[in-house]
Every structure is written in C-alpha cells, then in structure tokens.
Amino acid sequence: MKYKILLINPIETDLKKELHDLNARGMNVVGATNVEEACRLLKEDGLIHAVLTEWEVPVTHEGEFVLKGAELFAEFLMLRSEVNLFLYSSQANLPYRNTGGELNGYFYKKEHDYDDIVRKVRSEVINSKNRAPFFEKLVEYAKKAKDSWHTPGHASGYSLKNSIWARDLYEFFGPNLFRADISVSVPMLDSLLHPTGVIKEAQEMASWAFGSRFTFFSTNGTSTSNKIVLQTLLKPGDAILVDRNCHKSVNYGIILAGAEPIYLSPSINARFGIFGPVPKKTIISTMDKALAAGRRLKALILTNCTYDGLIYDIADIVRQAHKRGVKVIVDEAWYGYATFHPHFYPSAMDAGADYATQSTHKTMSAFSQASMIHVKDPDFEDVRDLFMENFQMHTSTSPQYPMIASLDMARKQMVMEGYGLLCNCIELSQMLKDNINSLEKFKVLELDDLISDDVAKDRIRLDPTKLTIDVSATGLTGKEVERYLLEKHNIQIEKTTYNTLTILITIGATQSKLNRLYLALENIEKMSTSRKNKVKPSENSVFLKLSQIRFTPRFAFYSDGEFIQLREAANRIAASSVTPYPPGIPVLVPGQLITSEIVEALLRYRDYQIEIHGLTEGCIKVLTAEEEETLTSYGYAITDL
C-alpha cells in the first residue's frame, strides 16, 4: 500500500490492539495518543492520507488540555488540508455535536468491525484522491488500437511513422503521444466544451482538491483563463481595480470587455528593479474613492504571489473587498500549489476569493498551456451561462487531449504527494540559499531586501521556492551571468534584472541540479572581475516609472493610430500594448501616456536584449491628434479619481 493511515487513541493499550487488527488486514497504520504526536507525524510523513481519530484527544502526553470535535479536526486540516478525516469513536450521538462539516466518515468502536473500516477508508482514499479518471480513460482508449477515420490527420501517427521526411517527429515523441492525440469525435473521452463524463469527473475531483465550488480545465494557459473570467464579470463601462504589475492577458481581457481599468501602483524596489505588491492602504483607499466617485466597480484582480515570490495578505484583502461588494480575482499563475502545504497557506480559494486562475504547467506537472480556473463566487449561478459562453469563445473546439490528461494527473500527484514534494522544495531551497550565501559575490535576497517601506506593515511574505540572487558584487550584469550559466554550464534560469537572477525551485528540482547550479556560480565568481557595486539604484529605477491612463483602453486599441519612431514618442498616447517578456508585464497599455522616462526604459530594455512585444522595427503605434480629440468628444477620456 502506497499510503498510510494515522490512528489516534489516547488509551495506549487500546491503540496497540487497534493498530494490530488494522495492520493485519493489509493497512499501513501508524498511531498517536495525543494531538502533538499526531501533528508531528502529519508534518513528517507525507504518505499519511487518512486520519481516524477519537472525538476528544489530549493536546500532549500529560493530558492537561484537550481538543475535541470541530476544533480538533481543524487542527489537522491546517497542517494537511488534503487528508481524509474519519471519526472513530464510542460517541454515538453525532446529530447533537458540531463536527465542522469536514468529516469523510464515521466508525462506531463498539461494533469492532475492522473489515468495514478497511473497506470504507480504502474506498474513500482511492475514489476521492488516488485516481485520474480522464487519464485512465485516455490510456484505455489508446490501447484499443481503433482504426481512425476522423481527425486529427496524422491518424494515430500513421501519417508519420512510415514517412521518409517526417518520421523523426514520430520517433522523437513516441507512439503513445500520437495515439492519445485524438478527436472530439470520441464519445468515451467526453467534451471539454460540454463535459458530462470523465472530464466532468476529473474537474470535480480538481474542485475538491483545490477547495473551489467549481473547477474548469483550460488548454490555452492562464492568459486565456484570465480573459474568460474578466469577460464574465465585466461589461462595457464597468470598472475594475487592477494591479499594474499584472500579466498582459489581464489588460487584453479588459480591452475585450470594454471596461475601465483603475490601475493600482505597485510598490517599487528601485535598487533591484522589482515591482512589489500593491500597498494594502492603496487598494482599500482606491476602492473607496472609486465607489464614492460613482464608478461601476465590479472586481479587483491581483497577482499572488508575484513573479518574484512576494505573497499578499490575501485573506484580509478579500474581506475588505467583499465588505464593499467587490468580487476578487486572483491570478495564481505562480502559486497553484499553495493549498498543499501549510507554509504557503492560504491559497486564493482558502482566502475566499471569488475566482482564481492557475498555471498548472508553471508550478506543477501539467504540460505547457495547461491551466485551471477555480470558482468560489457565491453568485456564480447568475453568470454561469455567460461564463460558459466566454469559455466557448476562447477554447478550441479541438482541444489537446494529452494536455487535459496532464491536468488530471497533476491534480492526482499534488493530492497524493504534493505535501512531501513541497517539503522537499523548501528543504532544497534553504540548502541552496545557504550554499550561495557562502560565496563572496552572490547573495540570496531576503524579504526585507525585496520589499519597500510602503508595504513593510502589510504582512507580506516570501515564497521560499523563488530565490532572487544579487549579482552586483561580481561586476557582471544579471544578463551576463545568465549567459555564462547557459553557454558554459548548460543551466537555464527563469529571469534577470540588471543586477539579479531569479530561479524557481519546482517540484522537479533535484539535489544534483542544485549542486550543479552552486558549482556554476562558484566558477563564475572565480572568473568575474573584482569591481564592486557596478549597478547603482538609479540604473534600475528608470525601468519602473509608469504613467497615467488617458483613454479607455478598448477605444484606444481599436483606433487606427499611426506608427512613429520610439525615440519620438514622448507625450503621445499608446494605441497598443508594449510588453517586455518575460514576465509579460506591460510597460504601456492602449490609452496610456508615453513619457520620456518610458521611452528611455524601453530603449534600455532593447539594448539589454530583452524581448519586447509591441515594438515593430523600433516603431510604436500611437493615437493621432485627431483620434485623441474624437475620443475626448465621445467621453472616452479617463479622469483621475
């Protein structure tokens, strides 16, 4: 058996007998006599997936204090939200007791029916967690070796495997990928656009795992997921509070919806060229100003955690927004695993957010583009038809079935071993941090190094699986260190600023890869120059100056505009987005004033060899003077709050 059961009984002699009887029936059961011991086992052993507990358990071996009922169950779920809880007790009058609604079952001790316990626990763990229904059905279908007289055209790979020109593709990916790449014409594999079978079941299992009311699989990334949610909640003329540090897909969703963005300026770390969280006081005061000004404020969207691993006090922000009748959307592209380890709690769903979009491919084991939309909105039934219409609008009628299977399996993996994998990530992260800090010219930045004073009291936390490394003392830029890592040491990192590197410790990290990165940095340190403090704060600060939005983005976007040289664009209005990538955070959106500082920043980005979306051969699209006058006359100019 791959999983374990934790049995809790304060009476040690009874516990030993129960352990013997259950283990004799093929279960792998470990025991505890108090809450402290049980919590230690839950923390240390990621294989524990079910807990059988008495109604009342002493906190420690001395037994001076006890936890009981809902309070006891909550203690265990705070450590491991994915475990199944069963009451195993001589207490029979459950209808009169508060269980908290978290129990998966009940066994009456005086019946001594150990076979019933084995059967029910095994069934609950396997049926609720240790299955990947869509993946299993896809494998079953692929093994049937049916003749294909439908799309796709490669017909299970037959068009490729005997080709003298294209056989390499078949041999590289292997036969199973092509057998699994099938058409929506196969009824047994359900339809992503109208799920009634195994896709529906897989999404329901994901909903349970991530703590949502509903979960939807998305096969075009969180970029598309954001657009679906925004177009559902916003109509032309509605307003939304937007973290200016958001992904470009959020701005595109706002353009499609015809909404008015009210941008929230993030905190800024000029020394390291990093956008931080939006100050909590800015979020709350801007909400109040927008509502007082009569804006049709419908939603707030935040990115949590940020690209650099900074985590909002999201539960309090959700509470503040809901008090004002504002829906909360959380882009959790970089934080999808948060529900599977207490170090990262709370996830957006745990915090009560209405919607969360997750890049399952970024932080878990799904294929690229595989994403999930989680819904907890109590009013979702009112907009469900519109949501599904938007889902249909943005989802291919020929979705990639292996991608759906990877979402199903990623959920299963995180439920069954996510806690242990994340424990390993945290351990590896601390080890790598200690190793890097032992070098003279590299330093892993701490939370206080990354945040600015305006969010110092906002209860911001730092995700330990995202390490930002200061390279200033090497005399090299972040981009130069990145190039050495790639070309000399065959190591690819996530991103750079002028004087930092960012690396991700994912669930696929290994000790070998960790040590190879350390040795590579040690080698770069040895060959680097001895110059100190080459990068001054002013060298990064130019990248961070943003400007106001003058016109509703939708109408600026659909203007004809004109292309001019970037160097001549100061004081004009952007007619398209301009986005350095990665991470995909726009410097300009349609309707935004282009300042001389932004022009300088974009030129610096270009010289720094960063990929920039929205520039065409050094030219940028701007509104004409006539278009500015027309948009103003039509009432599409945006006034400050």
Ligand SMILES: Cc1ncc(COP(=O)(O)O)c(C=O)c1O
The other form holds:
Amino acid sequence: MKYKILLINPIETDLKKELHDLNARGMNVVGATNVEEACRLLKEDGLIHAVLTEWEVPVTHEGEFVLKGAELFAEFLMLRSEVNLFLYSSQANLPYRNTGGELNGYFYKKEHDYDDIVRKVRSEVINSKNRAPFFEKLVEYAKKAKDSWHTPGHASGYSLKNSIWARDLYEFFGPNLFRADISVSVPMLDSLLHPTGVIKEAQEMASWAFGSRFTFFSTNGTSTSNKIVLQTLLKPGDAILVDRNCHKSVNYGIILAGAEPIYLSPSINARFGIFGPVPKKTIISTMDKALAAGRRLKALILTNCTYDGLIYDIADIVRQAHKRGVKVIVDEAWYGYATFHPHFYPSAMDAGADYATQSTHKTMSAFSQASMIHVKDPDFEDVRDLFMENFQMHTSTSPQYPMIASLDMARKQMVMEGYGLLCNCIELSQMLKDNINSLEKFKVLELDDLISDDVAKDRIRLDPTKLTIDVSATGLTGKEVERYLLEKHNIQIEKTTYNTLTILITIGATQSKLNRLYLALENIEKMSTSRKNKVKPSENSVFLKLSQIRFTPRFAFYSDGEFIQLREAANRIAASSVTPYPPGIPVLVPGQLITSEIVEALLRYRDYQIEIHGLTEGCIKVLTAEEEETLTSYGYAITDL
Ligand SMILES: Cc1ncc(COP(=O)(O)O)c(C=O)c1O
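So that was the form predicted alone. Now I'd like the form predicted together with the ligand, please.
Next comes the full complex, this chain leading.
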C-alpha cells in the first residue's frame, strides 16, 4: 500500500499493540500519542492519507492540555485538508453535536475488529480520492479496440499510421493519444455537456478535493471559464468591480454580458514594472460608492494570486463583499494548488468566495486549456439553468477526451501527493533563491521589493513558487536575459519586465533543472561583465495609469469605428481591446479613453518586441466622432462614480 495511516492513541502501550495489529494486516500505519507529534508527522509525511484518532488527545507529551472533538479534528484539517478522518474510540456514546461534521467514519475500540478498520479505511480512501473514474473508463474503452465508424476522422489513428506523409504525427504522439481521442457518441464515456456518468463522478470528486459545492470541467481554458461565470452573474446594465489587472477574458465576458465594468486601479511597482494587488481600501470604498450611486453592483472579480505571486487577504475581502450583498469571483488561473498545502491557504473556495476559475493546466498536470470552475454560491440554484446554458454556449460539442482525462488525473494527483509535491516546490524555491542571491548581479525580489506602500498594510503574501529576479545589475534588459537563456542555455522562463525575469516553480520542477538555471545565470553574469556598452535599465519601467471608461464596452465593441495610426490616437475612444501578451492584461478595452501616456507606452512595448493583440499594422480601432455622439445620446456614456 502506497499511502499511510496515522493512528493516534494517548496510551503508548495500547498504541504499540494497535500499530502491530494493523500493520500485520498489510496497512502502513504510523503512530502518535499527542497532537504535537501527530501534527509533525502530518506535516512531514505527505503519504499520510487517513487519521484514526481518539476523541480526546493531549496537546503535548506532558499532557496538561487536551484537544477534543471538532477542535481536535480542525487542527488536523488545517494542516492537511485532504486527509480522511476516522474516530477510533473507546467511547461508545458520541457527543454527536460536537463532531464538526468532518468525520469519515467511526470504529469502536472494544470490538477489536481490525479487519473492519482495514476494509473501511481502504475503501474510503480509494473511493473518495485514489481513483480517476473518467481516465480509467477511457483506458478501458481504448483497450476494447472497437472499430470506429464515427468522428474524429483519424479513426483511432488509422488514417495516420498508414500514411506515408502524415505518419510522423502518429509516431510523435504515440498510438494511445489517438485511441483515446474519440467522439462524444461513445455513451460509456459520458457527455461533458450533460454529464450523468463518469464525467459527473469525476467532477464530484474534484468538487470534494477543491472544497466547492459544484465543480465543472472546462476545456477551453480559464479564458472560457471566466466568460461562463460572468455571463451567468451579469445582465445588461449590471455593474461589476474589476481588478484592472484582470485577464482579457474578464473584459470579453463583460462585453458579452453587456455589463458596466467599474475598474479598480491596482497598486503599481514602478521600479520593476509590476502590477500588484488592488489596495483593500480601494476595493471597499469603490464598492460603497458604487452601491451609494445606485449602480446595480452584482459582483467583484479579483485575480488571486497575481501573475507575480502576490496573494490577497482574500477571506477578509470576501467577508466585506458579502456583507454588502456582492458576489465574489476569484480568477485563480495561477493558484489552483492553494487548497493542497497550508502555506497557500486559503483558496478562494476555503475563503467562501462564490466562484473560482482555475487553469489546472498552468500549475498542475493537465493538458493546456484544461480548466475548472468551482462554485460555492449559496444562491447557485437560482442561476443554475443560466449557468448551464452559458456552459453550452462556450463549450465545443466535441470536447477533447484526453483533456478531460488529464483534469481527472490532475485532481487525483494533487489529492494523493499534492502536499508532498508542494513541500518540494517550496524547498526548491528556497534553494534556488539562495543560489541566485549568491550571484552578484541577480537578486530574487522579496515581498517588500514587490509591493508598493499603498498595499503595505493589506496583509499581502508572496507565493514562493513564483520567483521574480531583478536583472538590472547585469546591464541587460529582462528580454535580453530571456533570449540568452533560451538561445544559449535552452531554458524557457515564464515572463519578463524591463528589468526582471519571473520563473515558475511548478510540481514539475527538479533539482537538475534548478542547477541548470543557476549555471546559466552564472554564465550570463560572467558574460555581462565583459560587455562594453552596458544598457542602463530605466528607473521608470513601463506601467500605465487607468484612464476613464467613457462608454459601456459592449456598445463600443459593436460600433463600426475607424482605424487610425496609433501615434494619432490620443484623446480618442478605443473600439477594441489592445492587449500586450503575456500576460494578457488589456491596456485598452472598448469604450476607454486613449491617453497620450497609453500611446507612448504601446509604442514602447512595440519597440521591446512584445506581442500586442489588437493593433493592425500599427493602427488602432477607435470610435468615430459620430459614434461617440450617438452612444451619448442613447445614454450609454458612463459617468465617474
Ligand atoms: C489571470 C488569468 N486569468 C485567466 C487566464 C486565461 O487562462 P487560460 O490560458 O487557461 O485560458 C490567464 C492566462 O494567462 C491569466 O493570467
């Protein structure tokens, strides 16, 4: 058995005997006599998946204080929310109302029925976690080797494997990818658009793992997940508070819904060109102003953590929003693992947010585009039909089955070994940080370097799995260092700013990769010393202040507009989004005033060869003067709060 069980009994002699009897039945059991010891084992050993505990356990070896019932169980779940908890007690009469509702089962000690314990614990762990029902069914189906008379056209790869021209594709990906890439017309594999079988079961298991009421698999990225949620919560004329730092899909969702975005200016770190979290007081005061001004404020959407790993005090923000009757959506594209290690707690779901969207593919073992929508909204039943309709609207009728299987397996992996993998990421991150800081010209930025004064009191934390490295002392720009890493050292990093690099330490990071990155940076440091004409990175990296949103984005989006040279666009109104990528945060959304500062910045982005979506041969789409007048006369102009 690969997983372990933690058995807690304050009486040492009894514990020894119980350990012996359970281990003799093929279980892998470790023991503790007090809470402190049990917590240490839970922290150190990611393979522990079930806890069998007495009702009342002393806190330390000395045994002066005890924890019992719900309080005791909460202590364990706070460390490892994914373990199964069983009460193994000599107390027959339970104080039922004090169990906290988190127990998976009960065994009465005086029955000495070890076989029953083994059977039940095994079945509970396997049933609740250690399975991937969709993936397993897909493998079973592929093994049946049925003749395919249905889509897709490659018919389990037959069209490719016999081709003299296209066999490469088959050989590169391997036969199983094609055997598993089948059509929705196979009933035993269920339907993503109307799940009643293994997909439903896989989604329910994900819901348990991520702590939601309902979880939905989404096969076109969090880009789509965001649109589905926004179109569900917002109707034309409704308002939503939006972190201006949000991903472009949020703006597209708002356009589709016909809603009014009320943008929240993020904190800005000018020195490193980094957008930080929105200050808490901005969120709360804008929420109050919007409500006082009579706006139909339905929701708040925040990105947590940010691309650079800054984590909001999300539980407090959710509390404040809920107090005002505002729903909270958290874009957790970069933070899906938060539920599997206490270092990252709380996840949006644990913090009580109503919706969370996660790019499972970005940080866990799922194929690109694989995403999940988690729902905790207590009023979800009121909008469930609309949500499903939106899900249908945005989901292909031919979703990729291997992608669904990867979502199922990513969940299983995180539940079974996510804690251990994340411990490893945190350790590797510290090691890499120490190594990089031992160099003279690279410095890993700390929380205080990354955040600005306006969020200093907002209880922001830094995710250690995202390292931002200051490269200014090399005399090279972030882009130049990135290019050297790629072309000379075969290393691809996540993103750059003018003077920083950001790297992600995912569950796929290894010691070898870590050392290779260190050696490459060491080499670049040496090379930069001998460089004659050093580039002086500017103190003022590229960042932008939010300009006014003059018209509801949907109406600006559907205007015909006209294309003009970017250089001449100051003081006009954008009719489409303009988004540098990565990270995909729009600088302009339809309806927004184009300032000369924005024009300058976009020209500079272009000079740095940053990919910019929304410019056509140096031209930008803007509203014509007549369209501005018409939209104003129709009442689609937005006034400031
Ligand atoms: C904050 C944020 N949300 C959503 C997305 C879109 O996610 P996906 O690539 O899964 O569509 C991204 C992508 O970079 C992102 O950064």
